[in-house]
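Heads up, the chain below is alone and in the form predicted alone; it's given as structure tokens.
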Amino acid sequence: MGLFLNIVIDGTAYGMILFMIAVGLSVTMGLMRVVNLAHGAFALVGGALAHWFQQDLGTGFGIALVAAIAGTVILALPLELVLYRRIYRMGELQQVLATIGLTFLFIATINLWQGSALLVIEFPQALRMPVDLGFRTLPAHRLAVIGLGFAIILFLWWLLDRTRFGVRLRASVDNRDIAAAHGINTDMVYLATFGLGAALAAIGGIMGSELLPIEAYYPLRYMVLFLIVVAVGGMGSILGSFLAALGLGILETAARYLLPDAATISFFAIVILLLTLRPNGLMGRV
């Protein structure tokens, strides 16, 4: 029982590390139509800024956290007026190599910038702290993760399902130039939809950071990763991205913990699987 209570604490949190910075990809992949794999450099952006303020400008982390998620927002809004506008028109192969490129140019950056070492971001005291679950002790950032995650789903839902601007992104989606005929400024629908999904990408690095350690080659690193997350769950998919993430957090956890020799073979062999018996994802349409 404590094995399995490990297994579901320790998904859970990896789960929705995985989450908050996927679901951004999910929303500029299957609602805006765009292949942005250049969307974990924004979680690169964010984790580095959060470590620049932190060591080298010697704020706190609450000060840290909130001007690493503002400044990865500052520049992702000019890229998307500069260059996403032009890539959106692209077809998918051109879209692919043009954010891939753009990629590199954010590794690249950043390895001028703060080199090839990891960079460490220091969690306050009261993250640092052990809580006690009776069957395991593990520090406050854990929960506190959990915690967030369930809390930008609901923000999400609330803001796509409840909101006007909800109305007006699904309405520039499902047909642009009808929505601007209604009078919707579609090109600031986009604007704030991707630079939602930087913030979002920033706070899953930042977050993230102790158990996916944020250094320069984040971004190829763990894009896989992410596009797993994607795929899984279903493109435009709010809740199957989170559906996805929880489960192959807990089901990657679990391999590690059952078949330490075995994790990463064990983990691909399920997602071929599952992407084999639903190749549109959980929530995906058919």
Given for the second form:
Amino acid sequence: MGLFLNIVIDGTAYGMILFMIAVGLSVTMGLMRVVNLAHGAFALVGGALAHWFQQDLGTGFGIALVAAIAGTVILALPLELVLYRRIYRMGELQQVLATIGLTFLFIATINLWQGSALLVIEFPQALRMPVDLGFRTLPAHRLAVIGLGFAIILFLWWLLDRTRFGVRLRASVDNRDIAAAHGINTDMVYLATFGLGAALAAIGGIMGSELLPIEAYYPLRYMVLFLIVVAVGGMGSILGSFLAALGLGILETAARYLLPDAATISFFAIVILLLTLRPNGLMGRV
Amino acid sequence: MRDHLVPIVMGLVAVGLFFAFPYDLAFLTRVLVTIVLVLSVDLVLGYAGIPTLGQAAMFGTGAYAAGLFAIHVWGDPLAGLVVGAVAGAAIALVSGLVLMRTRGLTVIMLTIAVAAILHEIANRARDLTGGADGLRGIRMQPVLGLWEFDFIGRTGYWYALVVVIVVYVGLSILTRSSFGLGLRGIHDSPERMRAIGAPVYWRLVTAYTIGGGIAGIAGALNAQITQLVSLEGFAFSLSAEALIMLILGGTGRLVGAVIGVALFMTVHHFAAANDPFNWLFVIGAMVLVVVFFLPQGIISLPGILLRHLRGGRDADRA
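One more: the block was the form predicted alone; return the form predicted together with the partner chain.
What follows is the entire complex, opening with the chain shown before.
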């Protein structure tokens, strides 16, 4: 029973981090139809900025977190205006190539700026404190990550389903020309959505830095993992990404506890099985 | 005749490079091996339109199959190539039966997953494959019993060049055949091909299997010439770089694969030698320039230049 609870708790925390990063990718890939392999780069930028604010400027965790998210968005918006706006119109392969090229530039830049060492982000005392759950103790920030994950999915549901912005976004995605003809400024909608995706990536990068450590090659190292979450969840589905991230997080954690020798193999075997049975993902629209 | 001109010139250049850079044969041979791999990606992706990021699965399988065959059974190089091709094709056939039922991002993810599983199996089966240390002790017999593999790599270079030429000619014939035209049709519109009665699924499985066989040849070639098989053969970065090289050169043309490999690996060779940390700047910038200004790849450059030279209003529409 203790083992089971351990798997559930650790897997949920891991899954929430996957969700935070992958949901931004799901939004850009599913809603905006762009294969954005550079998505992990925004998580890297967020993490590197937070590290820089903490270590070199000496700010506290809270300020570093907010400033790093803001910094990532400030960097992402001009990129959308200059590059991504053209990338949306390209074919899939060109999108893959363009965003991989962009990823290389991000990696090289971060490498030049902060070096290739691990970029540690220190969590404040309150989040490092162990919390006693009865059957084991757990660093408080794992619980914070789990809570944050639920908060984000609620926020996204509210934003896309209950606000005017959500209506405009869904309209722009379904038919950009008709949406524009109805007076929706689709360029602005895309810009804002792209910024939102970048902000989510930055949050995930920073909060997840304990499990997925930040370093220059972060975007390439975890690119496949994030893409798998999106593919299994179904592109463009927030709930799908959430279920896929949680499921795969718990699955991988369980495999590491129970079958440490065959963890990677069983993880990918289940991914193959899931994608064969549901080629459009758990919640994917055809 | 014009169709044959470019490949013949490329072959002559390859012969010339042997004499011009006698001390860089190891690098040049690696370029040749990579050309075989990227040609296989071109068949799968450029002609059949199957998006793949897992061609390393077949490359690595071919490499391990040829390496194990040379150690345990027979050290003849050509027999090893056949073994590598069969092994690569077998993996492609088995995985292709599942993969070709899906489309788009799902195919990409599945190809990655297949390569990742094989990577992990090779890593765990230490007794057979040597695990992370790699498979060592491959000793090859002379090619056709005549040419010993030498320390400088002269035999290796000619051997690889002949394999490249055979694969290239074979693919030229294949892509011009009715099968190849059918693949182009599927690439452009699977629905219409299905409507005119083409067995789309089986054509794709066949193309993927042939591509897997060629990737297996590339892996076997690499194993025989370097006399080493490492886990790198299954690495995701190998699949990704092969894709980048192909799109750089231009998909759907065999020439594009050759040019993309030559360009990427030359830039990598010099940029990484000068500054191993910052070479990603060079390759990243190069990739972006090609995507934004030459969306059809480097092979479209001569055509665009020609139109500009001729001037007139057509130049803008290029």
